[in-house]
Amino acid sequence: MRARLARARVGIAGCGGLGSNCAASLARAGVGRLVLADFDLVSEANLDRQFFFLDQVGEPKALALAENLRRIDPALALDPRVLRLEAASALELFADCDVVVEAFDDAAAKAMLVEAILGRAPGKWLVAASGLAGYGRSGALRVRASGRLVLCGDLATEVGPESPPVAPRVGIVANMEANAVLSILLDGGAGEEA
């Protein structure tokens, strides 16, 4: 198992709450190669739910995350990229990845990545998230697979003033994404729940 994971290459599209926590879990599980992409900078507002630290405020998220992941596993092969992904750049950047993790906040960016990866990269798996805002209701969180698309979350709860992203649910969904990636890499399927 460890040898198979060490040879795996996973793309992380977005290094915020979902992407940073998912990447940390994949690194701890033994995934050997991660491609990290994000255009944003770490801010103090991120520290409540993202795998960053106060002294990293102002740093590019992709670079700060790579630094933190190296502390978990110095042998981890990392390819951090500071860029805003478009369909063409996503296809190019993640071309050699076994699985791509969608970890965006923006619905349009999510749709772009789904269309790019599933529509133009036959055979590639995409693990995405939808419905993770607020707190509680963890029983509503599920993993659903449709072809090579895996969705993690409750598919309903949107971020808003009454339901902001909060560390526990963000972390649960990020780890659901990581677990789905491991199921794909090791078993060839998403480990879909009922």
The other form holds:
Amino acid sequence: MRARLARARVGIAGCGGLGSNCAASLARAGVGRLVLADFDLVSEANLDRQFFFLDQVGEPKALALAENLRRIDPALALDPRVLRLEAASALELFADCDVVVEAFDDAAAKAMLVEAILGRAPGKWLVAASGLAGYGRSGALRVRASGRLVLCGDLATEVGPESPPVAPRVGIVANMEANAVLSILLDGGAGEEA
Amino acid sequence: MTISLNAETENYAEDSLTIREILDRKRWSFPLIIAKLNGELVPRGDYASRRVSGGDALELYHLVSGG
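Alt. form predicted together with the partner chain, vs. the form predicted alone above:
Next comes the full complex, this chain leading.
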């Protein structure tokens, strides 16, 4: 299992609450190669749920995440990119990835990546997240597989003033994404029904 | 017609409906949705024109912000 994961390459689109925690789980599980993309900088407000530390505030998230993952395993092959992904750049950056993890915050960016990967990279798997705000209701979080698209979350709870993203639910969905990636890499399927 | 909507059976009096009409019937108003008709992704601009008829399998998933 470790040997197969060590050879795999996974793209992480967004290194915030979902992407940073998903990447950490994939690294710990033994996925050997990760492409990390995010345009943003670590802020103090991110520390409530994202896999960064106080002394990294102000650093680009992609670079700070690579630094943290190397502390888990210095042998990881990491390709951190500080850029805002668009459809064309995502297709190019993730061309050699077996699976892409959608880990954006913004719903419009999520839709952009789903349309780009599913519409224009037909052989590629996309693991996406939708609906993870607030706390409690762990049982409402599900994994749905539809062809090469896997969707994790409750598909309903939007982030807003009354329902901020909070560490446990974000972490659960980030790990649902990581778990689906492992099933795809090891079994060739998401291991879930629609 | 009888269709499969998110793997559940759904009946409508009409012989066909557009994806947009089905969204309205279900009162699903999230602005961003992934639609797949018989396994194929339907571009967002085609919801008002793409028709769903008996036997079709439609999947509609809400995309909400948060991450």
